[in-house]
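To begin, one chain is listed below as structure tokens, in the form predicted alone.
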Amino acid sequence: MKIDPNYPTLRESNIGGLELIKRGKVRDVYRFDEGRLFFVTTDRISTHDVVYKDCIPHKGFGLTQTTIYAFNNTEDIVENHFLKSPDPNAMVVLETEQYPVEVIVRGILTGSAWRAYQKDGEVCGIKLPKGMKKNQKLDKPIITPSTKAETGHDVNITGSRARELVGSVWDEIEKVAIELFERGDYLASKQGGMLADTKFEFGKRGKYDLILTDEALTHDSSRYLNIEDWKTSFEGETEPDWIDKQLVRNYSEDLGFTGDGEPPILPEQIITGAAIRVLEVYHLLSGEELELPEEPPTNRRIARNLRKVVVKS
């Protein structure tokens, strides 16, 4: 798919009529009306925790609907959020009492988890064999939990500590998190990828004590790899070629940007290779192409796609 690194891009959503909740490091959110939320999903790119100046084409639309994709097919697994879809870039959800602790699931020893091993052997608590290398295999998937933080940087935890915080329901959110895990390696697998690593947020509300948030399986919240290039990159004990993010870390902390001060600007062709990354992990998933929208995202076309969900409704 060919990506115009000068594609309009949405930075900031403003929608008129409905109460702004907050802006997160991509979402922004809203109240829809009593009991839902309204999520826009912007083209802000993070990482490091902190959100660059600059925007990537279509990252909004491919996360929205990498989400969608990826909660309908886990809602066997577990019950989320999602409701409706009323524009490209957006979806209501179900608003709910979030556990204060996001749930990283690991298949590969890779990122944070391979600095944390490398200091004492054990990441988050859990003791790892002796002598493994940066990017192995885990022999069955971890699960590396940490605090939420809204500003700053994400504190990992023990699975001690999240149970804590949550309480007796973690071991349920133990168990759902490895399911949920295994499902999306299992759909990347049938185009030849694999899912190294992601994240899931969870809730509750009324009768549901667990309940999938937030987005699922997207580029920005996972690692996914090509089988055939991990193979080799590991054996040749180089870096593999991430779809995901990761081309954004990367490239700063290759300029020395770890996550302290101002993220450096992005050239075109990393922009255009972010994008592109964000658009093939839908593809991994569901093994089809996303057709790009007619129009690029606005707030008039926000806007525009919800009044008319308004007036059905």
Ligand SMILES: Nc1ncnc2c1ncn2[C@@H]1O[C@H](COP(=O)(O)OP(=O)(O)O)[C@@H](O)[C@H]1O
The other form holds:
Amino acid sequence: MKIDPNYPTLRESNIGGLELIKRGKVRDVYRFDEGRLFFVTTDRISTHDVVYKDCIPHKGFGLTQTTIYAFNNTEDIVENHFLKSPDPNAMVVLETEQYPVEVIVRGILTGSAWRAYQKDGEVCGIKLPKGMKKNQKLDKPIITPSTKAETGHDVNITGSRARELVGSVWDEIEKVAIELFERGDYLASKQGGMLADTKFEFGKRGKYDLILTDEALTHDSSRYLNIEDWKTSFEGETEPDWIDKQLVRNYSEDLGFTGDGEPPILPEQIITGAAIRVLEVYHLLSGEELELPEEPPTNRRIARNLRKVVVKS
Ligand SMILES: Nc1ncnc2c1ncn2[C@@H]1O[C@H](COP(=O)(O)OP(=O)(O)O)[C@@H](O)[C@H]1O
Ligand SMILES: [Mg+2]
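Moving from the form predicted alone, what structure would you give for the form predicted in complex with the named molecule?
Expanding to the full complex; the earlier chain stays at the top.
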């Protein structure tokens, strides 16, 4: 698909009539009603936990659709918070009490895990075999939890620290997270892709002590690769073409941005490259191309779609 870098984007939603609870890095969270939230996924992009001035066309749409696809295809593994999607960029979700841990599952030794391994031979307290190479596939997926920092950067912790923070449900979280990872990897493999790593968040509510929340298996929370590309680059010791935010990260790091101060303005080819990858992740998971909505994501469109469900429910 050809991406128009000037396609109208949604940087900040403003949905009159609903109380804004939080503007996250990507999502604007509103109160829908008692016990339910209205999640608007914007086109904002962040790396190093900092939000850029530029937006990525179709990102909020792609993330929302990928998450819904992922939820619909993992319901046999765990409950999730999704209730309905009144607008292509929005979801009504069950409000949960979030467990204060980000559950990162890795199938490949890369990124911060690779850096930790090089330094200490282990990642989040998990000892790995000697002599592993960058981007090598792990024998089996591992969980490297981190704490959800309100501001600043997330901090890696060990599994036993995570268990102290969330309680005995941690054992179930680990089991479910591995199954979710394997499902994502399996779905991507049908399109010649693989899941390198991903992050899940979980919450609890009432008698449900384990609910998959937030987003799942998206361009923002995951790294995907093409299997053939990974094999060739691993053998040739070059970097594969990451189907994630890596090209934005690389662009900024080459300019010296590592999270302090203002992030750079992104050139057109980085913006369109990121947009293509957002849509490619949906294709990798589902085997289908996303059809773009006729109307760009505007506050008017979202408010209009919201009105329809509020009147009905
Ligand atoms: N079901 C839920 N109930 C309450 N909070 C949730 C739920 N699902 C996700 N959240 C929280 O909503 C926010 C989503 O916005 P996001 O842009 O991802 O924020 P962040 O910058 O913290 O990543 C996150 O803080 C996430 O933990
Ligand atoms: Mg988030």
